[in-house]
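Here's a solo chain for you in structure tokens, the form predicted on its own.
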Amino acid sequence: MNDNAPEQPAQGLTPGGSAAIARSGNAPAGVPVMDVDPFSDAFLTDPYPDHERMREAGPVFWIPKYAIYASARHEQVRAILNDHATYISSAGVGLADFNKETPFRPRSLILEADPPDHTRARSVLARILSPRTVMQVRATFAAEAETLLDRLVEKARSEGEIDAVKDLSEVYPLKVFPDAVGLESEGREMLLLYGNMIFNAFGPRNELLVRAAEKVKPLTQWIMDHCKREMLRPGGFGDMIYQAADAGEISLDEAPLLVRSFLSAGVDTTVNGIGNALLCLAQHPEQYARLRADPSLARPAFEEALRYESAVQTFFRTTSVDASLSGITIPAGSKVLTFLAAANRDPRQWPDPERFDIERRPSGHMAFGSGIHGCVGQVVARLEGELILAGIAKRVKSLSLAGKPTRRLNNTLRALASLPLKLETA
């Protein structure tokens, strides 16, 4: 849930484009050079070879098919997502440069900007996701987790496995998260495809993109629709949107885009990490096992699987003026990639960084982001997943693949399409 997202799907995508091609530039001299593309098909199936090549290359790199600049170590990814004032999101945080040409999708009201535009706004989504409103939701998300663990539990029991992706992690953050924002239950599978969308437009305008965007063409309106106030449970979290632009904090016409934002930011994040989560878990039983024994870890082992398979991948900033990062100067307009799933798997700040450790305890990750633009929806994030996976493990006693799991490609987003698990239960 990072921030918030774009309001609009792109329109009139084709694979063309200034985007989808390499642009002009050489190497800027002193810099090392990583001839890979972080968009094609096998480097977002898996992408761990190229980050430990990218980390070792230096603490900036170039990458020429797209002449950006990029980095990969926690330490440097860290200080771009701080420096705001040098780092600058309201050019886009995707490879498209909103300076130097015509957003093909309107910004995003506080993602893709600066402050104080990004001030006004995302004080208000901070203030509705705050740790105490949170908290009067937990109550309800806890009980929602445990109807669908208890129906699982049931159909492991008697189909002998389930897709937890399908199954749980799709069905999870549509019920709750939505439910708080106040939107209707039909038609909320739309927002899956619509988030979907929304990520890839962050990359090239490549066929992830254009297939995403041909299939959220025809859920546009209903999007549009139920973002409004008229559609909306008062009370909730959508409503409270409109409260704050009732109280002048914000514009009546900014409303429906806040909304439409947390509703693609809210669900889609939650989804991946949710199920990338439970992958890991199946992935190493001895860290299951833990689990079991201990469920109180499920936050602590919630926060490994964010760092280990860190739901959302990278995100783009655009130098203000000419920017030095250690010791390289990077020119003023310079598009900047940052591998957040990088930097969380960075040795010079984790320990053992290939090694899935429901203990470890990884605070500074940057899977939510960093700085003023970090996930505004993070504490719900959190609140999801601890409860999935401590429903699960009072329930279950061990996990496993029950098939390959399947990825769904995406140009931001770590995704799963499916996951066949079975569960050994009480």
The other form holds:
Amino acid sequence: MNDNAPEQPAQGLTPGGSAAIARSGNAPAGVPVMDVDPFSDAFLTDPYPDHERMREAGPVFWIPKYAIYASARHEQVRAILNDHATYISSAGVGLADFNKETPFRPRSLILEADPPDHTRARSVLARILSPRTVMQVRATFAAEAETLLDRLVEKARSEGEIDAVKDLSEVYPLKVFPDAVGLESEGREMLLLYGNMIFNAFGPRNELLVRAAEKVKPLTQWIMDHCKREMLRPGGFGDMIYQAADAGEISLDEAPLLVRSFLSAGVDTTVNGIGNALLCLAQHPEQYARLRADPSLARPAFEEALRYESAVQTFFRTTSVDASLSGITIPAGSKVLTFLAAANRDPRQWPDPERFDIERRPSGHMAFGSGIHGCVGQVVARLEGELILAGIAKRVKSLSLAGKPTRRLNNTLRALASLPLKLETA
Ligand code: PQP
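Could I have the structure of this protein in the form predicted in complex with ligand PQP, to go alongside the form predicted on its own above?
After this comes the whole thing, all chains and molecules, with the earlier chain placed first.
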């Protein structure tokens, strides 16, 4: 029996579903069992009480609903992510096991790869997204933040409030990152729908994924068209991938797939990183007051928001061999779910983890992952977060909720649909 088996196959998509049917839900002996569905609406709406139960259950536990191993503690999540030979990515970093079923799209050359394939792709992207290269877009990113925030303050003055999601956290990443990649302006909103689909597809084939996937065909076509060299502004991040192909670092047919990684990963992540940070600050006025008094806290404040409300909540790995973790044997070929966001509030790692404290300097948080797959875009992500928070701190005396924020539930992302804010301006 499998209550996760959908009645109808989702069009053009099979992640999660068939794998869940094939797996047995029998708990392995000696492993704590957690009867949770980390992809249910209730869990995704407020994951934190369940995170605590999971951390307390043990260093590693079993989730019968999906027949997977999982960890919610910092030490084990970090250990898993840092042992890429045992816990591989090439079988997919979602629930679907690529060794048992075909990925719903050609697999990513960086996210869903192991060394040595991963190493080549990674070194190209790491150079393009390095502190050195990103420094060259800083002035442009800063100017765009200023322009947008000036407009926003005007809007807040005339209308009394803003929606920090529709007016800010979606607008800014959708402008600066695709500009840096060298993508045309027309049709960019597609990236939000595509991101929503991609991050849902790391979970099971539940309602969230089926609904996101209904729109997938036209999206996929648009994305693949815009990965072509002639669609990308010369000198942008996208074109730089083709230059790496010219230099023989990757092949010419790998280039569009690496551009696809930019388009998959570069918007919905920072949209929610920024949205979550603004929510944290609105909910903790005393913390906003400290940022307001010292805008140089923008960067550490963004970092603490990543720890406290991690935009990317989970990732899977798959064991390549029988693994042993904190005394528990995980057989080869098992899916292992890492709860990044739960590790980020593990009291074994963080003093007073439930406290949002912008001066904490939470180094070692798992919001960007860890190890060889640790976020290659983190320099860009931090830049965007810092510029928005610093720009707000300069203009806004205080922020407060003007209504109840609403969530956009996603199998992987902690995402907001709306965030009504009142801005008291100078
Ligand atoms: C969190 C790569 C990275 C980035 C891809 C891909 C998709 C998503 C992400 C997740 N990602 N930050 O398709 O290569």
